[in-house]
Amino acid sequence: MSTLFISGFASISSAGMRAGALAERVSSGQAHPGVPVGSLYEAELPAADGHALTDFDVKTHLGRKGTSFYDRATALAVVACGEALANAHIEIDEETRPRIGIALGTTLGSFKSTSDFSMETLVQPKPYLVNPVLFPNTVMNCAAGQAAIRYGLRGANATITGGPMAFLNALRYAGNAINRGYADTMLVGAVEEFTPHRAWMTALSGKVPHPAGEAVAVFAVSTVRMAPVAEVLAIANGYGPGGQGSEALAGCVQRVLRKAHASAGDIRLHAITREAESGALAGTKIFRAAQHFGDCGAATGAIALASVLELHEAEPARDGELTLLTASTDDGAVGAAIIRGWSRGGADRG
């Protein structure tokens, strides 16, 4: 795979959109107990607090029109979508709309709104009058592509399962399609919404050691060098079942230093989805994002990667240093990739 350039990026989670949120929140050093989240939903929620966005409102940022049956993961998608194409400086024209596409990484889709659909099936009068404008929400493609229909994008578009690998599998997905000449740009990240659903699930799965939270990411990628806020410089997955997935994440790490060109002591952040991740490479600073945002699923990698971004923008002095992603999942999934950062107008980029 040629080398990816992010040419811009957008993020919302329970930091808040602000540019620099994330940043200033992961420089504090403290992991955050997140916010009060009850005035979200009026069913019980497992916890007072969590790690959401309380007061995000997508009829602020889009207006009323087409966002009125947005479910929340479709709405923070749209949202970040657009904010990461101004990010990006990218116009959308006749000659450009048909060259750009996304790659949305997720674990399912809106849970909430599968089952409050399903449930629409059970506690309706006979026969069974449910609201059909409910049911796109259920569909897990449905956040990418709306952000497609609300932008006039008619690129690839693809949504990527996936749990805590998605973001990866996204990206490598993004790559292909720009490598393959389905696509000049892609617009890649990954969402999770926070829900009772999600809640509830990740406090009784019992495998969890942060409450759930909710992200959304979303980078404009290309294989063009148009001052650069990242370099994606190599990507690579693998699967190691019946425990064996410690030695199939090592051998990924080995195999995106090489493509890298890079050493294990060239590294300077490893980013983390799980702690079981935190052995691939020694010697090497941990950064957690679930200790800061909570466990957002899907785009626990995401905003990690979005958060090292906003770190390069604070500190010009972290120009060209490279950064480790990891993710995995319980099945023996795992993938690595290595992201050189820089600031915009920071140092020569070569």
Given for the second form:
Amino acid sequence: MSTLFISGFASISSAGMRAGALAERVSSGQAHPGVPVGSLYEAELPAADGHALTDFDVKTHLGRKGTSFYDRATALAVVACGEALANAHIEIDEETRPRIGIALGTTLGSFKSTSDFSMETLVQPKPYLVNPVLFPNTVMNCAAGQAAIRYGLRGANATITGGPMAFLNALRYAGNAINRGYADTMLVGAVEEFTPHRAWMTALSGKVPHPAGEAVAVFAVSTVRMAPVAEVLAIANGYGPGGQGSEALAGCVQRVLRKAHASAGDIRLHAITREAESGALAGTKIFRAAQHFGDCGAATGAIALASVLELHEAEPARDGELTLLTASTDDGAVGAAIIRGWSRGGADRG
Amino acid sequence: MTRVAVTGLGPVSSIGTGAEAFAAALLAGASGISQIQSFDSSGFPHRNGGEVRDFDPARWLRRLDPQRWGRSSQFAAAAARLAADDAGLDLDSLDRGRAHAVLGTTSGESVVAEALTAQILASGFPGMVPELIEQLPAGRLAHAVSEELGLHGESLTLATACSASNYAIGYAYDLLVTGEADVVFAGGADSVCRWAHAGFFKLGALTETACAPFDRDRSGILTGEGGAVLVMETFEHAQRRNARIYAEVLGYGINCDAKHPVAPDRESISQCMRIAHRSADIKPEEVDYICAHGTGTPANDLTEARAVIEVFGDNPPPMSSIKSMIGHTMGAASGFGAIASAIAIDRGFLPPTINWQNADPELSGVDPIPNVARRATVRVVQNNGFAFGGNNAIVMLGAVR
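Since we've got the form predicted alone here, give me the form predicted together with its partner chain too.
To see the whole picture, the full complex is given below, headed by that same chain.
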């Protein structure tokens, strides 16, 4: 497998969408309580505060045309894909179009879109009195498909599920697509929206220590080493059936260390999606993205990596440091990746 | 170059569960269509669908507790168990870290989603039951397979809508040829649900009684459901254990229309066929049979037929749609197509397009294998899968040479 480089990225979260916003929030070192979210929806929410970007409006970024039926997850993903393309200086023309793809992580698309559509079949005088224009939003690949339409990207286009594992699943899928020659560049990311549905599900599950958050982060990945901000040294995903998630994760961590020719002591930061992963690399500083951005579900790993890369950008002294990303689900899906990060231009200063 | 064998088939469908029953139904041109019972369909003008009426997960599952998993996960796990048994795989002898589960889906746990929605309607958001919330994530379809079979490899659910099984088979193929895997359980699952029935009806894409792909008077799909899983393994692994090989996966192609969320695009589909042929290193004239996406909507079948003629010329290979028999099983559809393709190669017959009555002058040149299965030597099959979002995926299968 050839080395994968990240040549640019973009994110949107409760911290905003300006480059550097993530690093600023993370650098405080304090958990963030969220912001008042009551104005976002008419429905009652489980808490007054949450982690949403309350003033996000897709029309500000993309205009009215083609965006009026986007749901929130789609809007976040399409805007972030555009920003990532720009950040990585990717030219889209007739030659490159079929060679640029998308691998976007999700939990189940927009559950709000699906549930609202399903709700219409229950409350309308006739169960078929639904709005057909909103039907594609109930399908999980809506966001990746709309991003492809918006930017004319005709390469491998995949929507990858996995909840907290979604980003590592997407990164793994995209790495394979590039290495097998199906695409030259992949936009790899994950998205999760803030809705009453997610806020309540997160609160009711009783398993998540943080309130629901929303986020998207998208990375431009290819094998070309052009002013990269990061290098994906290794990735390994697996499953621990019968409650063997921790053992399976330990196995994945050993595999990525081996593949990256690194030892545990070389890892400077360990970014986790769930507390259960905190013991996977003893003695390493832990980074919990959910403390700063809420429980961002599928986007947790993506926003963690974006935060780490912004920290690299802010502190060139970190150039070349290694970060371990881990992820896991309640069921037993696990994954690990090792990323080497640089400030912009740092990779070429030697 | 590592070669990839299909050694086990696990269909859980409205026309039969298990390879033997499914093959017999394809040969007979059976119909699995009936009036929908899983939700109250009485308020719909069109009430037919392809439900798996007799599905009893406890009959097939040995490790998974059906109570804890949604219907689509149950379909996936049951299909995988059937496929493992059909392949004669001794799971205890597997290197479990090199055994993966890759599933595709359109709507994931749609029945769970609708149950939660009913709870929201009845008692507001706080009324959602945590046990159901737990069952909702789409990633659980693959996890159900990993749990049921005790697999330690990747457990991945791809949500590229109605071509998702072909995406899964494609990724499984890559895991095998790149040396990451000995065995992959690949396919897809979906469940009949009210919202999809309503959505397709309102789009004008749901037919009333019978799905008639490539017929002049075709008027749409019928929603269907089920689980379709194939055991894929390296030739080396299969030969070491003297496994029966149904077919070889020769390669695949994926691309994206990037034009319209629901309308298929001829040029893009043609291009996807060319990508698949290149991946499989075959020429169009080597293809003996096309297992069509063939939804039975006027637009899909016309676009698909024109793309085929563009790539294959005026006399394309026979092309049938098993959706005429089982309806549109969404994310499982191209998985059932791949199983039908493997059976076509192994048993030497082409499954028919049933409910076919009149030739469509717009589709001249298309041989839909009307109504009756046909004996044939089948060496190379092209299995088409297209989807909302413009996610095209085509898998090429071949007889072992």
